[in-house]
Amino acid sequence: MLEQIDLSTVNWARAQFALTAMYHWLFVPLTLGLTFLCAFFETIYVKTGNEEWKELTKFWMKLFGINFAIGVATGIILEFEFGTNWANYSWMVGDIFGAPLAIEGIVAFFLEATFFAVMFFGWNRVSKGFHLLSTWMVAIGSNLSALWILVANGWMQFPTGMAFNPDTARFEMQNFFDVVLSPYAISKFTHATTSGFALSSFFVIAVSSYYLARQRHVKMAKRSIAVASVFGLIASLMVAFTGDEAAFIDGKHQPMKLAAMEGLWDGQKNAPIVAFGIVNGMKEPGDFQDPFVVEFKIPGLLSLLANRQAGSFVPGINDLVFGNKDYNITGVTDMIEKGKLAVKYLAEYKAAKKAGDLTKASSALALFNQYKDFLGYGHLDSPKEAVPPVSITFYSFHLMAAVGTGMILIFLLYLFFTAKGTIERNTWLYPIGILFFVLAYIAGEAGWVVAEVGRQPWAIQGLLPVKVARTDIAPVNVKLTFFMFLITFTLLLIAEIKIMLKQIQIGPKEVK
């Protein structure tokens, strides 16, 4: 079966999905955080009755609306690609994966859309209290949308609450709450949303810094910075905390990803974290090449990160590929052998059942059940396939971590000078604030690279390889739509940037 797989189709489908997801993530984090910032601004307006806060709210709300409208387009296309590019995936896990996406559309998006019109067009048409409620409902609805999407993604990273049906060759949901409340679902939601809050805070700070540098809308800019720096600092601290928790969960459930994140080839006790390193991109499992060209390590920190225990053993890529009997680690090599047996006995079961030989079918099913946990590995051709791209994963993770650390410092500086009342005099900080808005985007995209590239070759961790999840179509069809989407998304991004810049140039309405 595997020799019939056209890997060029798989790789182009991967590229198209990655393109759509990365463009979509240019819009999503700004939506997640700006909705709450608008709610904060309007709450202050309702509490104080100060019309300047009202105009401030309407200005940021306008920028949010531009971003939201364009972001919806990429999100809809992304969901359709599960059916167009990954038909086998959709068939095998649609009952599970489709449930949170359906809830997102029926509940969260409906809530968001219901109050969206009131938030934008209800000024002076509904009471202050109801308008404020609408703004908060849009903020909550936007983040509930993210919750259900990230629940679906978290299940792909850590499949739980389901069982495999050998008669239909599908995974079927057994416990909805196991899916929703899995550690990966919670970790994904908290880490992704708080990173969006931090990025949105930097957006507000960057635009406000631009105004301060040109001595325009000074009062509005200072007020915006005051709220955004507090919100951003809290969010960035949460990003660090949830990121640490995510790495701990990876150590328990996706140890190969964690090993790739740190470039750890050979497991060790008291394992260090590589604070800085240049990866040897030629290294492969089982060879004797050095993993790094240059490296700077912090001893023992990876053991604490992965196991919450000083001096503990952290498995490396070689341990996970070839096994390590000393630490009771089953290697991918053994898993592939068991997986091939699972594939064999599943085929025998279906053939015997079709032929009406119930005795043989029962025997084959019993043998299949012994090896079914390794079914996904039966579709791998070699143990090397189970190793993700180490260089990409390592650099993406360290870039994300470095920017995340810097974000905390920059938020602290903005908050400190705002509290002192000297933010106008510290003009050197403005370009740094604008730069970190860009870096926050890069870090967010890098985080998704770690999450998705770091779990390759799996569409569903340990159960379904990407190459089996694909749609069986000609590569030319995927190539054509790849470039169509590339052009369309780029034009949408250019349009958003131009409209945003025009609105920023116009600025908020001044209250006389």
Second form
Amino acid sequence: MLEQIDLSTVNWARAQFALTAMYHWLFVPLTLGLTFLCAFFETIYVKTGNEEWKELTKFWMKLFGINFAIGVATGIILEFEFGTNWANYSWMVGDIFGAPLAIEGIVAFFLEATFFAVMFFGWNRVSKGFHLLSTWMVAIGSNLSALWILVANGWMQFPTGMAFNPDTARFEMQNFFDVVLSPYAISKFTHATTSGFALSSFFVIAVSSYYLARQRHVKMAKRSIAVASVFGLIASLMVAFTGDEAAFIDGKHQPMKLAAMEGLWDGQKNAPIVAFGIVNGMKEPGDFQDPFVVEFKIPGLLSLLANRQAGSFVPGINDLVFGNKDYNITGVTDMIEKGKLAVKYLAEYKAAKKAGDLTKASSALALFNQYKDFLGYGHLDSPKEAVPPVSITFYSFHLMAAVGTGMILIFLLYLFFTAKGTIERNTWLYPIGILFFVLAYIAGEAGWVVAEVGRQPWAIQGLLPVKVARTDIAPVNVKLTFFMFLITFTLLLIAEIKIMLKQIQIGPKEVK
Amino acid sequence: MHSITGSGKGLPGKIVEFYVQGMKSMGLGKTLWKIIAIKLFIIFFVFRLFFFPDMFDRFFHSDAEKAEHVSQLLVSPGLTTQGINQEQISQQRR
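Output the structure of the form predicted together with its partner chain; the preceding block shows the form predicted on its own.
Shown next: the complete complex, the earlier chain at its head.
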């Protein structure tokens, strides 16, 4: 019974973190991309001196400002949750996260406080060049600000550049650049920011399509679509490229996540990608049930994605749980044994140190160091615990990939008809453009679900499971704050949508 | 055109004036600032103070105590954190 209560608390804490992060991610991607679009629009204004471009820039800047104002500080709540719901975890990673989060705070404060003000208050009060510089600095600063958070997240997926200190029970940074330049940090940053660029481009396209459909602000809408479709097309191609890179590094460092993303239970050579499938949600490791109710596969693609080698072997969930000697894969079963040894030797080290027996402490520490990479596995009760929720991971990944592919096509269509000068005649495209703005949001959230649900049960990959990371607090506390956030954030979202829609209804100032 | 560099005041004065003038000339911005102020109050005053205490700061008085607590959890797999917390905290209190 106590176990159930614990599970309930950890799941409420997980749900609360997911809720906060997902709401935060409603505001962030639009900020990341819209700043660059404003910078592009203003650059054209400064180059051409055409006042219509200035009014166009000011209009999109106003919508950016609304999103920024409503979204600002929604991410700080995640840090509160660390201290309250995830205190053990916070203690263990404080040394690693301190530097990136401090840099994020400083960069965000100075860039945003300085250049943000010039961007909004500086029209006609500073030179055109300085104003343009400020807009670019806000764009760069906002994206750099995101970098540090994503570095921290990347480290949780792939802990590197650190050493575990058994005396303080903390992970301590050994090499800042290993942390910042880890493949996961780079992948997270590039994939997340480019997806934000694509989403923001759809925002501009959706609003502009609305104007075209209503025959309002036609010139401004066509100009906005021209810039957004180019930016969006480049961004969506980058999303595909960085997504491929993300899957490749998952294959190397988080193979369980990749297997769950594709619902691959038994590893195989020339492994297929499931283009479409309905997952058998009842399947468990080691059983003989079919993994899918329905599936449509494309042979060989997963081998290419995971290894960049045609026909190569990709391990499935069963290989990773039980091991596969033919392919030299150590299973979770073995890792749990090694993890238990890590825990045992750590306990011996602590006890010997407390007793003042330095010889015994030194020998226990040497043995602990042999197994320390498996520390987290020592806390798993069964190998099945190392398998993430397959259905959620599979569907989220496929939804994200499908929308991502569709985005490229829609940007291409907008660009094609804009270049041809027939965008006004192809009214059928407008509802699709508006729909894809919503879908881009869903795909972005789904991407985070893949990244985070797909790496369960780990708070820090392989080293710390969430059940150890969490704080022991009563479930009712977490439930209460969960609903408080739900209400607060929903009100903020309603406020944003209402203010945004009103401003869109008013539209940009027409230049006579 | 009011210039940030053109008036007779020193630079700090010009910067203050720049912000003051900017704030005064806001339209929609005033509403947004109100929303930001209410939100920050809720986040930092209500949530932070009353609902999101730093649990370790509340229960432990030093880094050594925090380290000892987490170490206990790491070397005791299978035990609930609740049991360890209560036992450890009561030990420390004694």
